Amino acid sequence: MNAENPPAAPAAKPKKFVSANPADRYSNAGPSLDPWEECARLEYGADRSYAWTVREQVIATPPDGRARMEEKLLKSLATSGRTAAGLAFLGQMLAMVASAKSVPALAPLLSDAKTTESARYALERIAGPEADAAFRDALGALTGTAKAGLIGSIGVRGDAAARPALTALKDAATEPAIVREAATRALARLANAQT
C-alpha cells in the first residue's frame, strides 16, 4: 500500500425510505401519492388519473357514506398548493355529497372573482339556509360578471330573503347593466316560484 494514497472509505449505505403504505414495501417505484391531495393540485391539460380515482370513489359512495366523502373532500380543499383546476374539480365533487357542514369552507371562496364559480357550483346544491346566507353575504364583495353569476345562483336557489337586496341591485344606477339585468331575472324567477 502506498502511504500517499490511503484506501478509500467504504461507501455510505443509502438510507432506506419506509412508506406508510404497505403496498409500497414491495415496489421500487417509490411512495404512493395520496389521490385526495393530488386532485387538489390538478393542472388543466395534465394527468387526471388522481382525479378519476377520487371521482369514482365519490360516485360509488352510498348515501350513508356521503359524510365521510365530504370530510375527505374538505380536507383536500384545504391542501396547500391547491390550483384553479383542483378547486373546480373539488367543487364538482362536493356538489354531489356536500351538506351544510361544507358552507364555512366554501363561503369565503364566493367573495373572490377567481374562485367564486367553483364555490357557487357546490353551494347551489347544498340545501338549507346556511348556503343561502353565504350567497347573500358575498353580494357586496363582487362586481361585474362575478356578481351577476352570484345573483343567478340566488335565483336558482329561490332565496326569497334576498329579494330586498336584489331589488336594490336592480334599481342601482351605479351597478353595471349585467348586474341589474341579473337581479331583474332573479326577481322574476322568485316571483314565478311563488305562483
Contents of the next structure:
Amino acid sequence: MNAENPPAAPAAKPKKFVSANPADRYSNAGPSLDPWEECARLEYGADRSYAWTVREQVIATPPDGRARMEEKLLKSLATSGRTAAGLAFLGQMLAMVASAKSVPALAPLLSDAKTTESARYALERIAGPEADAAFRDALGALTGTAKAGLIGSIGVRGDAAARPALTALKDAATEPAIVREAATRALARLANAQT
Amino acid sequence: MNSAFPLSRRQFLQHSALATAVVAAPLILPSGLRGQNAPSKKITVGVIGCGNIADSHFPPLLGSPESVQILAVCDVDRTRRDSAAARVNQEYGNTDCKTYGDFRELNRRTDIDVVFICTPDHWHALIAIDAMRNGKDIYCEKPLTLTIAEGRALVDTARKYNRVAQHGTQHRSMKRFHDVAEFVRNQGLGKLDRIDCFIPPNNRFCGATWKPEAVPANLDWDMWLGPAPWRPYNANGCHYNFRFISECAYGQVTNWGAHYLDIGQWALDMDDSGPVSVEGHGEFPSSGLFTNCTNVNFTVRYANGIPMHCRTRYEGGGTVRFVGERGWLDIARDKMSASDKNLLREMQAPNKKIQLALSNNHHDNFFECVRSRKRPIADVGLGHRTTTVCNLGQIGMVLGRKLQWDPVKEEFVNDDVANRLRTRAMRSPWSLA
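Now show me the form predicted together with the partner chain; what you just gave was the form predicted on its own.
What follows is the entire complex, opening with the chain shown before.
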C-alpha cells in the first residue's frame, strides 16, 4: 500500500429499491415489471402474458371494484411507449368496465384516424350522453372509412340527437358514398328504434 | 311473373317499398325484383366463401342442374374463388360462373335468388343481412353469428324482408337426431335428468409467440378481417384456424356446439327460448395466437331445472347424450347407442303424440321453402337461439362466474359486464346499423 495515497473511501451503499408491488416484498429476485404498464406496450405476436394478467384481474373484479379497474386501465392508457396492439387490448378491456369517466381520455383517441378503432371498442359500450357527445364531436374530425365506422356506432347506440348531423351527411355531395350510405343506414336504425 | 315465387315477390315488394320510404336507400332494392328481370323457375345461387365448408355444398348444388344453378362465387382469396368457379364451370360445361372478391357486388346482382354463406364466423351476420336487404334468401353456415346482438339483428332482418333463411345445422335434417329429439319430447326416457354434449378439443398447436407474415398476393387480408379487429397476417390465423381466435369465432363451442347443443334445444322445445342460467370454467391460453379455451366446460340450466352440460372430449369426437329415468341415449353423426337397446327400438316407433317436423335433406328443405315461402327446418330464429346458447357458454367461461339469463329480453340479469359481451364494436366501415 502506498502511504501517499490514502485508501479510497468505501463506495456508497446502494439505496435499497422498494417496489410498489406487494408481490415483490418477499422476493430476492429484484422488482418485476408492472403488467398494467407492460400490457400497453404489447406487440402483435409477442408474449401476451402481461396483458393476460390484466385481463384476469379486470374480469375477476366484482362490481364494486370496477371503478378501480377503470382507473387502472386509464392509467395504462397513458403509458409511455404505448403500442397499437396495446391500445387495442386496452380498448377491449375498457369495453367491459368503462363508464362516463373514461370519455375524456377516449374522446381524443376517437377523433384520431390512427387510434379511432380502439377507442370505439370502448366508447360504443359506454352508455350515456357523454359518450354520445364524443361520437358526434368526432364526426367532423374523421373522413372516409373511419367516419363510416363512427356513424355505424352512432346508429347502433341509437343517439337521436345525431339525426340532424346524419341527415346532412346522407345528402352531402362532398362525402364519399361509403359515408353517405352509412348515414342512411344509421338514420334507418334510429327510425326503427323510434317505432 | 314467375309462378315459382308468386306470393313472396309481392310481399317482398311491399316490404321493400316500405323500407325504401324509410331508408331512402335504393341500394337495398334490386331493380331486377321490380319485374324487369323476374327470376326463372330455376333457383339461382351465389356462394360466398369458397373454403372447406363450401366444398361440402358444391356436390348437392351442382347435382340438380335442372332446378338449381350456381351463377357466381365470391371469396377474398383469389385462388379459392377461381378454383370454385372452375369447378362450377366444368360441371356445367360453360364459362358462365362469375367471380367476386367483394360479397356486396354479388348480393346486388338481381338475377341471383339465394346465397350460401360459407365464410368465417365473424362475417356471417353482415353478409346475411346485406343479402336479405337485397332480396336474397339465405343459407347461412353455422354458427349463425359471432355475437348475440348480431343474431338478433339477422333474425329481425329476415322477418322484416320476409326472407327464407336456413341455418346450416344439418343435423336437423338427419333422421336419427329428429327421432331422438321427438322421443325425448314424448317422455320416451321418462323424466329427463340432464343432457351431456361433448365437443372436440380446441386449438391446434401454436407457439406462445408468433410472427407477422407477408400477406399472400392472392389474399385480400383487409377484407378477410372485415369487422374483426385488425391484426397482422399469419397463416396460422387465417383459413380454418381462425376459429381458434375469439375475435373471429368461439372455437368448437360454436363450431360443434352449434350442432349438438342445437339437438338439446330441439328436444327441450326451446326453439324460441333458451336457458335461464349458465356457469362455466374454461381453460384459456395465456399467450400465443389462439385465444379460445383449450378445455371447454360449461352448464346451461333451463327453467324446468334440466341442465345441459358441454365439455371438451379429447378422444371420440362430438356427441349428445340424453339421460333420463329410463336410461340414456347417445347420438352422434355416425353412431347411436343406448343404455338399453329397447330404447332404440321404441325411438323408431311411429305415431308418437308429439311429432316434430321431418326433413330428410337440408338443401332440399331449403329450396322447397324458397319456393313455398314456408319457414325451413332450421330457420334462423331457432338458429339464433342455439347460437345464443353457444354464446352463453363462451361468456360464462370468460367471466368464470354464474350468470342469470333472461331468454325473453335476451339479456343477462344484473350483470353489466356480461351484457356488454353480447355484442362488439366492428372495425370500420362495418356495423350492424
